[in-house]
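Only one chain is given next, in structure tokens, and it is the form predicted alone.
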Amino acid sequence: MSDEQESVEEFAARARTWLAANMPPADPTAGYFSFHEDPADSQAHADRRIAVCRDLQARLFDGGFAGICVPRQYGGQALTPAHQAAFNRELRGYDHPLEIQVSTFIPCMAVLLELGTEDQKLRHIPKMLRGEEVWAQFLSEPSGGSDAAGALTTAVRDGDQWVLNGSKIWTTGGWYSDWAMCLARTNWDVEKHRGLTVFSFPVSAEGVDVQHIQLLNGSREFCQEFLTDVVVDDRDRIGEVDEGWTVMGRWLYHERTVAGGSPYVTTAGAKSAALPNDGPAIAALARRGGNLDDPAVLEAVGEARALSMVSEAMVGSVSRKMASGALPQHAAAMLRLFSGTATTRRTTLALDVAGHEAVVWEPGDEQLASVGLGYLVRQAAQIGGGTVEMARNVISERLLGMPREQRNDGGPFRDVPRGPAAG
């Protein structure tokens, strides 16, 4: 191809012929949340679907469409937002490897990106966009919550290495991921939100425990990961030292666009129209159920589906501010909270038309088994990818210019109160 950028149209035509002869159909059966009666079955579909990810997204390397935004010398194509939007709707009745770019491309590529040392994007991005490399978040922490600037896993100077210790939890595909960005604790002597600094390592490293964490619906995607005397070099550290913060600062912003609006992910947006929560999936529980001409029930189907249409437009509004400066990039905490709890409330409306079969249901029926068990875990909607009560305060704060909340946690952190001691 010329140096002359192609043009969307032509572009989205080229993707087109290409997906058709090198991509599979979707199959509703083959995500990775499926729903199996046995863990060990649930576990053995999981490392299949991951295997899977990472053959999808060598294609696309492959065929030219992995990484669409991303710099010609980190393995990308160099296009637009639009080329992405373009080859995403192109995308649609596909499979695509959605579940190892989320979290590898947004944050860690994103924050690699615009962060990292031209070493580190050499050695990791091509291999990101290849599949090779797959990211895992080590951030939260057991005594944290919410509160990422209270960590207290620690970093450890010992010349050009680093010794960390500590424990990170909720990291979703802990156990499948080769690398991880972590925050640490690197000075305790300051305020909490000024001794913290970002590293990166293989998840095989040393010192490096790995646990699964079982959920309510038997999902073990979530882990715990326990460090041990975990050695990294310096050239792994991303950004300064004590200035991880402002790191995090970028993390959040592109961990906040998993609800949708990153130019760096390739989704086709839901895998399936038998998904739980969308308006049609909900017509088709009823009619299933024989009550889909009960007044109520249609008003349930006409809200799942309303809240589902804002959700696109307003991914899209939002987004294209952003990029015009219209918007700051705080806006991304608009699409994290009417995420969040749209998707708890179509997860609510879905119980409410199954009613109690999908309280109790045949063994193997994967449709009303989603429902029960996605509601028995749909508080975890407003908890990923960062809480909704953090989106509410980021959009009070920081787009209404409303009061910051009162703090008590000022001072060098070692004197900061940290609850009762253990034992």
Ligand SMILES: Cc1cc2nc3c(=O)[nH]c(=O)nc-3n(C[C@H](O)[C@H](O)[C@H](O)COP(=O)(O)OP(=O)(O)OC[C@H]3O[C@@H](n4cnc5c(N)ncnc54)[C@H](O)[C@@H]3O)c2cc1C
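Nothing here was measured: the structure is a model prediction, and the numbers come from that model. In this text, the rigid core denotes the largest set of C-alpha atoms whose superposition between the two forms falls within 1.5 Å. Residue numbers count along the first chain shown, from 1. First, how it differs from the form predicted together with this ligand.
A displacement of 2 angstroms or greater separates the C-alpha positions of residue 286 between the two forms, with the rigid core held in common.
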Given for the second form:
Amino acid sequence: MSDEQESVEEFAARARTWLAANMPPADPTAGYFSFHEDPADSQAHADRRIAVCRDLQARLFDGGFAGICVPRQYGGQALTPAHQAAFNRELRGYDHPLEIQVSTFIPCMAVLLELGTEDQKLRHIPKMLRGEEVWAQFLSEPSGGSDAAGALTTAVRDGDQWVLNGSKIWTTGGWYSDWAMCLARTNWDVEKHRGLTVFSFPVSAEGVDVQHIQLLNGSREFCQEFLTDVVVDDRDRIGEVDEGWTVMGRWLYHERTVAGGSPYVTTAGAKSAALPNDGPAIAALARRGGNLDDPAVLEAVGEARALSMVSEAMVGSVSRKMASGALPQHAAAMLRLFSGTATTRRTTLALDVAGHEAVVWEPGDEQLASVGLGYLVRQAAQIGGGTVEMARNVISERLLGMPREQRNDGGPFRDVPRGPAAG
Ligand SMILES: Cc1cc2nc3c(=O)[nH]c(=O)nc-3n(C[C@H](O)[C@H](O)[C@H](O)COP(=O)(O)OP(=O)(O)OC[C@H]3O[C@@H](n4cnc5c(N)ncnc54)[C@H](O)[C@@H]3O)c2cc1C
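Given the form predicted alone, corresponding form predicted together with this ligand:
Entire complex below, previous chain first.
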């Protein structure tokens, strides 16, 4: 029987057998590397974890479970979102390359699949699926991330090449990424959304200076990049010149599917052992503290569980409706908003239940460390992948048809007031 004819049930059964034989169990103390206990060891810990992720991704590829919805000519399995969802369900309890799903597969691979040239797809997607090419998003700039169209990084054409100058910031995994997808301004004399172009280039290219940013929880995952005369071949341009905003539409859409519903993401979802703030994880904290029969604690456990269940149900329902056309693609903003606010809330509930022990934990206690350190960066869930305020804008303007917010950035971008002058 060909793979195209394999039913979801048969595929899930095959995946179950393969996972048991080939993938290691999830390590409940590993967590997402942002939550490592010892900031001094954060970098080495993250280095080790990324090496593990690359290896796990290669295993998925060798087993025929990478790129489940990606066409065969690019190394994928050409199956359906239902097959990917079934695989994700089977994956629960196993370690998997969670940390490289974003940005490599969404939005970068998804954008290449939709808008890349055949040459770009053939050069990059098989390597992404084998864990050999990890990608980063060079999008946000020090001048602001929400207003992506206000990019100041500039690309100037020089024959078959482009020369890029500027700075990008808040790049997830900039230091461990092999390639970057980068938004740059190619025309200052047209309206701001019209003069943008998307490029790709190796992060190791001459002129790319990657600097770590240390967060409150000790993580050094985020980076700022300084681009100085970075030369990029025209064949690494994604989409048409000055039409970068068209590419951005798909880029931002796929980024919003980080909340769930993407057919390109391999993750065990809300029940991943890596989440320290799911209902069962909070119940475990309460059990450990001996206060599981406290009504206030039970309420917190119930709330966290309900938030997880609603998130999961909402992802399923909204994704199905977007796929069938019953909801527009902008509906991904609803997932973004709910998952962002729910994640922050669950992190707060975890700290409430764990109490003071999650503020001054004993050395080596990864469970309490992940709760305390997670609390310090709890708002990141409402910022990364576009802020929840921007998701609210999309919902009100694009889904509910409310009036668009006022803009004062018309005319040639060169003349648009910036910084304090923008008032
Ligand atoms: C976990 C995480 C991962 C990230 N990964 C990446 C990455 O890989 N690559 C990358 O390029 N960036 C990344 N970012 C950066 C992220 O995209 C930006 O932080 C985000 O877009 C907001 O931009 P800003 O921080 O510059 O805030 P600003 O855009 O300056 O906004 C400041 C505040 O004003 C609000 N605001 C701004 N404009 C409006 C508006 N029109 N209406 C209502 N409210 C508004 C915002 O919601 C926010 O609360 C990441 C951030 C996080 C937290």
